[in-house]
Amino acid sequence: MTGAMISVPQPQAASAAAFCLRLLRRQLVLGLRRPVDIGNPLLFFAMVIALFPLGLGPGPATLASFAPGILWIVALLSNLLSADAVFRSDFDDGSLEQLLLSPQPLYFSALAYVLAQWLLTGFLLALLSPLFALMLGLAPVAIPALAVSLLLGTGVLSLVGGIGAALTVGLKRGGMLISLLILPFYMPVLIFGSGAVQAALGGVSAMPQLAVLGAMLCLAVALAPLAIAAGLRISVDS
């Protein structure tokens, strides 16, 4: 007689993918939960546009032809003025050590952290660039090169900017010193993301451009988080 099999349920340890999900979505909430620091870069990136016309001239062939420069230049600076919270608050409170003590791989948390950074500024920069572009005076054929090249080029800069955040979270005044870590890192995609506005503009094709910014946004996909996971670790171990 073959008595009937009682399957126990074993307490199984979440998976990585579903571990950063939740960790995503927590970070979300935090931020969502600090609107000043979603709308603080956003805020930036208005004034600063605003006050080009003041320093250039109102004239709209003059603005025009500076706009890619002046919208990418602006973007990146938007981007380094909130790299530095990217961890500094569970640096604070204890919960970045317990993150890197958890069984979890570091590489993925990394990139759950740098992807809230990213939807929390550089996702929303890039939606609101073409109202940007438009008060630059800014050709409506070059404004989605614009939107692709936001897209990709400010995932590059998060994630290196991620970089100096996790080097940098263990100092009281780690703001500056992030901008001189990372700064030489973001004139490539600068040079990349003003070219591919400036194609369009030119009435060429901006696809080798965003090609690039696509390859760079691969590139630091594979590896940021690599060196985000080691920064974070000699800053708690230090």
Second form
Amino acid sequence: MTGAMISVPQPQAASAAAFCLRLLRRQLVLGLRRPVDIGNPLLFFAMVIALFPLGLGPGPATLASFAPGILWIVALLSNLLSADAVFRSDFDDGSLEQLLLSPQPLYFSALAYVLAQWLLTGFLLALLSPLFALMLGLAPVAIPALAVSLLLGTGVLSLVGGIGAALTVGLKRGGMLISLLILPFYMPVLIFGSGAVQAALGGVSAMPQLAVLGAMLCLAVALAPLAIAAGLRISVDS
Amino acid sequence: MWSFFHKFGSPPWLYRISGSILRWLLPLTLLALCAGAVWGVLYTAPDFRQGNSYRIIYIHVPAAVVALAGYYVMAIAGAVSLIWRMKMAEVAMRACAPIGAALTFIALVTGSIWGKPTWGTWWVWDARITSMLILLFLYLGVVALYEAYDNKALAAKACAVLSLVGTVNIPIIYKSVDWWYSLHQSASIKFTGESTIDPSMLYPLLLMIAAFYALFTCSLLLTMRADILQREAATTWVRRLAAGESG
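So the form predicted on its own is up there; where is the form predicted in complex with the partner chain?
Every component of the complex follows; first up is the chain already shown.
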């Protein structure tokens, strides 16, 4: 009977990588077609930073001492703002369902979605952060530590935010819930992120904190896509 | 062994067995709670530095210990419900969240009451205290997520994923006292090496910890029984039970 077997075309090993690149490209193109969506988190970042001198008083010394915390908290909030939208439109038009039905591993697809979101928010934020740091009067020695800690830290934030987004995308009132779910997980990132900037300000090496952030990023890359995939399957079922 | 494991998936069996466990566990828990409290409060010497105010340790530490352990129970029940699709594990996981939140709240409040006479402040942003507050938010997040879903079967799955994700934070909370040295004293009871607490104070504390574990088990079983009855309200065994108890 072996001769009569129908040969099924096996998916190539390389096709998963190609699929993910294509997915990443699609997400980036979709993002770039709507520049307002990219601009919004950055504008939010700038506006909230402008609120602090009004609230805390414009004294340069006060602002400079609060700058590491302010910059990190605002980065966290602007990430939170954009996390909800990662899967929303694809869930609404049904393409998320197609993605779950496709034979490609969902782990890498989830990673591609999050990577696209991070490139359009956290990455740009980290690149622009020196400008905002100077506006708040942060000492220039701490600026490299700020940029690197934001680069590493926003990656973790995007991955964890993806879990929250995946779990709440099927819900009509997911917006407020997502902040309740994922802010507890943002707190360790905030501790080490602002800690790195504080250390650099104090003239100490920021490497220990950056190393911890790097470790968190590795852990999040390894585990978060699994949780995102599980969350998406649950949400699409509903 | 596997047949024993499979029995846990049967609501009537679990209802019956939890009833017979509660029949002796509940009085035992109350006895241990009273004995531990009386022993701790009346029959131990005052602390040489903190005087009598340290006696709140007999509620504070057990509540904190069981609140952390409860998170693991919730996550393990969540994992079991995801892997083996056991409905009763879902029930257990769901029951853990409000109980754990209540215990975390008790630990925070008693810690705050203890903090006023010893540190002179109700609240500090210390690593252990802040991370316990995060634990409260983690529990409340699970409750909120469960309530947000209309389909309760999916709600349980989503909560299971969330509670598994949350386990990443628990070791950080456990070790926060040792990693960030600040106002909160470091761990006094150690399983390896010498404890830094006098045996006369340690024994009532251990009794209270055991009593709180039993209290957690009792609350868990009682909540689960109520949930089982609600889920199975339409089945014959529940109807027979209701008829038998009322008639």
